[in-house]
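In the block that follows, a single chain appears as structure tokens, in the form predicted alone.
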Amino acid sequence: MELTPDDTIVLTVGGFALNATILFTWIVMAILTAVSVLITRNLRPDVPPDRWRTTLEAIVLTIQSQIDEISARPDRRLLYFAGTLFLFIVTSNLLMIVPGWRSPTASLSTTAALALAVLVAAPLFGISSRGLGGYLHSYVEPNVIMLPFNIIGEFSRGVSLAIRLYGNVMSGAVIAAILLGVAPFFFPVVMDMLGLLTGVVQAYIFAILAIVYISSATTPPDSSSLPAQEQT
């Protein structure tokens, strides 16, 4: 039994092995791009919204409301970043109900790349919001003795993000494979329903943690304890 789509080689061209992780990642990206273009091609105030546009607006407003509740300094760019992470992960996970689909998030390389994106985004958002000096000063707060611990804490966040998402998605696939071997006529429906639920939950948790990490980098320490409404 293959635990990760990295082990499945789909095609080899000129010595380059195209595994299932890369292939299905490209498919998810193509699906999201195509759906976005189709829904937003007539996105004008004079055009009445259809059900797809209404669904998209509901998703965007839900993500924005979560950011407003968590972040003391809501940033429109954070909506784009966290929304992209959520849509990529939830699409990858939900398509697991399609026969033959290998979710890219069941690969440690994919989850590590997503966590690395959060690790890179956090200082960029922090520097953009607080300036280079203000962001670097956060590493020596409340005093300089905490410098190594703050650095370790920053990297441990990325590691925990990658391991959490990979472990949950991969373990779900393994359990489904075992149960299908025990009772192939009963467990497929149950596991599909459970996969839909856990796929959405894992995407939500990853996006929320990314928002929390980035918001902590953009919020000055003296205002981090205040609610968002008092910051505006």
Second form
Amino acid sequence: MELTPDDTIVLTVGGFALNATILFTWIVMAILTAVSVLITRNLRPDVPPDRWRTTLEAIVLTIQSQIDEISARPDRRLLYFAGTLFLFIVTSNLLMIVPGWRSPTASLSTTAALALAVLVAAPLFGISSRGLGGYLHSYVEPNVIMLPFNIIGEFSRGVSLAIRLYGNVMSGAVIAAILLGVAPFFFPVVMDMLGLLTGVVQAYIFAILAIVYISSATTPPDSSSLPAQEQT
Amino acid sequence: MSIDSITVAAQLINFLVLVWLLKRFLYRPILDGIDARERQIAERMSEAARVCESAEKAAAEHRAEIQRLKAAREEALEQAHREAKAERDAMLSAARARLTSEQEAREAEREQEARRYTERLHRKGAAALVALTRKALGDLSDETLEERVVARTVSRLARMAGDLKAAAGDSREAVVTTSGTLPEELRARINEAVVGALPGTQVRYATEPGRSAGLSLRLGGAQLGWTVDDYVDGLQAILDDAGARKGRAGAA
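Having seen the form predicted alone, the form predicted together with its partner chain:
To see the whole picture, the full complex is given below, headed by that same chain.
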């Protein structure tokens, strides 16, 4: 049993092996881009929004409202980043109902890449918002003794993000595979339904945590109290 | 379970590309559309607020105009009432004046008619009295009225000679006035009596056809004579007294 789509080589071109993770990631990217283009191609102020455009607007505005609630300094770049995280993960997870679909988020490489993106984005947003000195100063707060602990905490955030997402998505697939052997006609349906729910919840949690991490990096410690981190 | 570094790098790049793609084809169009719609809504709200403000201003002006028109109407009504009252008062005053004038005219006409009637009655009474007196004198003493009047005047002249002299002063002309021409015989008797009572006095005779029967002798400021008017006035007083008694009896 293959636990990760990284092991599934779909195509090899010039010595470069294209695995299922990258292929299905491209498919998700294509779907998201195509849907966006289709819905927003005739977007004009004088044209009343149709149901698809209204759905997209509702999704975008919901993400924006979540960012506004969490972050003391709402930033559209944060919307681009966290919104893309959410849409990519939720699309990947929801497509698990398609037979033969291999979710890219079931790959630890994908979740690690996403966590790495958050790890890199947090200091970038922090430096952009507070300046390099202000951001680096946050590592020696409340005093310099906390420097190694802050660095470890920063790194552990990324690791926990990657493991959490990978574990939840991969475990769903593993449990489904196990139960398929026990009751092949009943449990797969239930697990698929559960997988849809957990897929959406995981996408939401990952995006929210990313927003929290980035917001904590962009907000001075004494400016506002940060919301408690959500745990699964 | 392992992490493929190449896959991680590829997924990181894929994710960044997806961020760019969604930013280009999803977020910006959607957010720009929302912003444009919100701007449009804000403009419409602003326009609606302006229209509302304009409408409220127009409504206020309209209310003020209504108040002004109402006040003007009240003023016009009040003015019309005042003018109507003034015109009514003027018409009433004119009617009262006309009525008073007509009443006065009728009263004057009635008084004039009464005077004319009295005069006619006076004349008729005098004529009747004279006629009766003439007839009575003719039947009883075979004398004319003029003869009797002259005799009466002559007798009184003799008795009142002293008073006449005092009243005449420097006047030496006695004027005898009658309604008709006196016969020469009667004139001679008068001349004789005047000369006898008032020596040096000339007698002149005058006639007044409209006067009542009788004779008057005027010497300076003194006058002596007899006319039927005194008797007619007495008759008129008797008739008036009788009419008044009849009126009181009818009222009782």
